[in-house]
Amino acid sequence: MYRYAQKLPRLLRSLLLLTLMTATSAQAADRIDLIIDTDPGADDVVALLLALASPQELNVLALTTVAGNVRLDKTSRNARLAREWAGREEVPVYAGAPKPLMRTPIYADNIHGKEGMAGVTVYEPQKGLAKGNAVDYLIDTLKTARPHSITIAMLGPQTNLALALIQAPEIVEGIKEVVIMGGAHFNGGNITPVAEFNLFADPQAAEVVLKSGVKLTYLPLDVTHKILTSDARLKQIAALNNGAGKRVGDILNEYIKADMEHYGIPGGPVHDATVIAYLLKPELFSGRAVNVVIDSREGPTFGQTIVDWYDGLKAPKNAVWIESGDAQGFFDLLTQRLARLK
């Protein structure tokens, strides 16, 4: 393009580039300046690939590890394979808190395996973890940041979040948004009646991160329940004939067994993906603005998230519920995401 424009006039050239470098600086302002926060995890390795393959609207500035799915040790090497996996390697990756605020530790290990990802072999990757802690990382990252410039996913319990917010609550200024997978209304929980897993994992955290004040959006169950695989949907990652596409169908198919059979539902949903699918076309998802309270009373409804769907309570709207989504527009995204990688 800039070979042609010499041939232009002069002044013709000049406008010629001032458009150019003006859709190019309109493009990085567009981008989403990203920290993921994440417990690998099956799904969880799917949403980074996802998000580690979308550059021009994500700007990744690292992934902190928390314990979760299991533990810290092996959470944080399965988001530096999916680092090393999405040829990403210049994002760093911080280790951060190996058990709740104050509840026991409880990991997801039936589901995800021994080692976080089943369906694949795991191995130590090439690049070890950043200096530092993910707490640190938060605070120091977002004390430094322009207001209300930097987005956080929420992939797994939201104990790094909670501990940076309580050492230093005035980061609430860096935060544009907490984009969480997590919690349930209409769907009913998966690790108890009512509880989802993230939730209630660390109710603490979550509670901390809710009364920060900063703008939240979740998504629940009552979502990820209706992104659901099938055969047509494997088939189309498998059709990649990449080794992206290889990784998250072998993952996949190995991953979705439990809740097919426990739910009798005829395909899986990947959970943590749809945070980022989220955020790279909102016009997928639904939702509204409500105000959800946080259960962490020791009892069956511990972890669970109330949520006045119908404004009952007329109680200030504290999160985005997010309750419906396009199941094949996400499937389409994700396969067009994973074609960028070998």
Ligand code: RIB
The other form holds:
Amino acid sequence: MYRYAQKLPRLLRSLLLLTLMTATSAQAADRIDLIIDTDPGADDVVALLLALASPQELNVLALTTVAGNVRLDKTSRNARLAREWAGREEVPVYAGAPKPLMRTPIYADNIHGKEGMAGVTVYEPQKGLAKGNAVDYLIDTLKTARPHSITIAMLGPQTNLALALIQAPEIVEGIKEVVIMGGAHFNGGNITPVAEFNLFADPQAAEVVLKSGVKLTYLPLDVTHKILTSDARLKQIAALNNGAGKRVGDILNEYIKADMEHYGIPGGPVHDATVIAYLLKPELFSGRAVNVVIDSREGPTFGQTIVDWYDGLKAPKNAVWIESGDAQGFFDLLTQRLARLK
Ligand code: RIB
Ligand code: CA
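Structure of the form predicted in complex with this ligand (previous: the form predicted alone):
Below is the entire complex, every chain and molecule, led by the chain shown above.
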């Protein structure tokens, strides 16, 4: 290309260079500066691999970990494992909150396995944690960021971001948007009849984030339960014949068993990976701006998200609620990106 360009008249050469530079800067301008807050967790690991395999679109600044599916030491180790498997060890991992803001901690090791990731061998990854706590990292990074420049993907209980907002409310100025896996409305809950795990695990934290006024998009069970694995979809991942395809297949084959049995459905959801797919290809999803209220009162509706889908109350719209998605499009994207990994 360069040799060919050398033969072009100078004016044409400059035009070619200008076009190339414009295209690159446009792509760079669209690139999302992203912090992923996560409690790996089987579906978190799939989300992390998808994100770390997509550097053209996602500039992953850091992974911040929180207790949720399993204890903080294990979610932090699993985040480091996902980073190692993606070959992205330059991305720092900061450990955050070991427990929710107020409620007694709950875990989901009955679903994710006692190490937080059933189906694969878990071991101590090469690279350690970054120095410092995730909450301090969030505060320092968001305080000094360009206005509304950083996107946060929340894949677990929202404790870290809530603590950062409580300590330094001004960090909202650095946040572009927060995209959350959590909540349930049409679908019903997965930890109680009405509550989804991430919200149930720390509803007070979710309330702090909701009341902060940041731009919020929720990917609830309403959409994740419409994007299910199938034998064909698992086969397309296995057919990659690489480490990432094998790992994700082994993880999902274990992870989906509980939901398939509980709901009597033909496949299982990959909840957290839909957040990353939404960032990569929002056109795969649809929803609407709604008013959401979170119930943090003790009782049968603890952790419920109440969504005014038909705007009956004419209350302020405080979130975008994603309610459907293109399941095959999601698995095609996931497969295509996993193909890039070893
Ligand atoms: O309810 C599903 C959510 O809870 C997912 O984020 C899963 O990883 C668990 O944390
Ligand atoms: Ca999670």
